[in-house]
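Read the single chain below, which is given as structure tokens and is the form predicted alone.
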Amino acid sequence: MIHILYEGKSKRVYVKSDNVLIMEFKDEVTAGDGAVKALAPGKGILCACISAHLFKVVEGFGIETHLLGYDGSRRIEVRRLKMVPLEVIVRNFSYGSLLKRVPLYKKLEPLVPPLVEFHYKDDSLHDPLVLPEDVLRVGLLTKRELDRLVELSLLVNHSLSRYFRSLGLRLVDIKLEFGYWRDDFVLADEISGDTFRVLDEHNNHLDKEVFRMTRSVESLLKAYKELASRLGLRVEALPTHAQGA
């Protein structure tokens, strides 16, 4: 019998057993640091499919994920990791708080090489920016291991933009969390448009950046739709009302 392990914005992990977990995709979303949250029906179903195939994109350029399973609902299973307490954003385009830290740059200016930082992973402290030195420092990673994660961020950067590139769309940025496995980092949590920023051919974002901008549910889920019909994706029984979000 499954339990509940942890509780975040939007999903749910349960304990399947001593090596797998079990996580669920909420029909909720959030903006403004959960200061926003809105039901969302299917958003759960839609995210679970999405990175779950996403998943499976990477691990074909030769990056390994926590991904073991799928089955079509809002649940994936996955490999239970040592989580690293950062949250590592690649930035491909000047956008977000970006622009807000350093107004010099202009709004989706390149950024060649793509831009790496990390975020300390506490919620109670808004998941600050941290320096690579701070990360030393305090001893979160050694050398060897700052130098890893950074070369497996820019790799799954990299993968993801070809991929995106190919079907026509542009990965603006992207936030990644890794687990240990074994003798190195695994590519965790989850791959959707909650995670990352991408605009089709007319600039139009397929992510959560559209809940953001209008605060729309309606919105976002069209989003999501068209992302998820732009990777050839088939989504199957939506729900027509929120299922214990």
Ligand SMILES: Nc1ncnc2c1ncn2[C@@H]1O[C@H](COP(=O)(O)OP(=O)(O)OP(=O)(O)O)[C@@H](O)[C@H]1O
Contents of the next structure:
Amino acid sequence: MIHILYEGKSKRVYVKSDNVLIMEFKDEVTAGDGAVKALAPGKGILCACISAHLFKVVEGFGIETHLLGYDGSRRIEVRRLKMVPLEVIVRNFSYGSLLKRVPLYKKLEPLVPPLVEFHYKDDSLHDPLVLPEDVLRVGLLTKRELDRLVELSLLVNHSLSRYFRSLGLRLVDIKLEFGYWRDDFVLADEISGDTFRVLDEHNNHLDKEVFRMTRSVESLLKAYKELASRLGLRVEALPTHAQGA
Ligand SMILES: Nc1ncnc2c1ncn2[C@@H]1O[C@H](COP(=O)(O)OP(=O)(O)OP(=O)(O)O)[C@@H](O)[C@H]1O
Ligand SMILES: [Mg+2]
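For comparison with the form predicted alone, provide the form predicted in complex with the ligand.
What follows is the whole complex; the chain from before opens it.
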């Protein structure tokens, strides 16, 4: 029997077997840490399809991910992992919360080398920024683990930046999550317009920034469809009317 393990803002997680989870992407969009929420029919399948594709792209660069299978629906099958309770944000250009935290940056200033940030995953605390030194001092990771997490995050960012550049797109920033696997880490969660910012040749966003800026579900879906099409994906079975999220 498949049972639900967790329901988050953007996904439902089901247990398929001891080591296998099903992640179902919801037809919902949230902004402002969940304060704004709207039904977005078709978003789930778009994010699942884009995520599955980008996990495979990353794997092509030799990076291990949790993806086990994808059947074209709004669900992906993944390896169940013990998660590192950190979000790693890699920034290639200044944007979003960085501009608020450090007003000295101008918008879309290139960050060379990319800036790596850690946020402690705790919804009730709004995922606060933590320093690498904090991570070590509280014993969340060892120095060796921390170095490896940074190395892997930069590798994922470099791989995806290169891939997007080959399609005429620019990766602004990306949020990554990892799980422990044997004596290493595996890239987990999702890679979609909900977790990165990508700009096209005209500096149009093909990511959730569209919804943050306009609060328009229609514009968001248009951007996600455009992203899928730029990645060469044909997303079938997009609902034309609202269904349960
Ligand atoms: N391979 C995996 N094994 C176990 N848990 C995973 C795996 N990949 C992702 N997760 C976890 O599954 C959940 C996915 O749900 P979702 O992203 O909707 O949550 P959320 O509302 O963003 O909240 P949060 O991500 O802060 O927990 C996250 O808690 C994520 O860390
Ligand atoms: Mg999440």
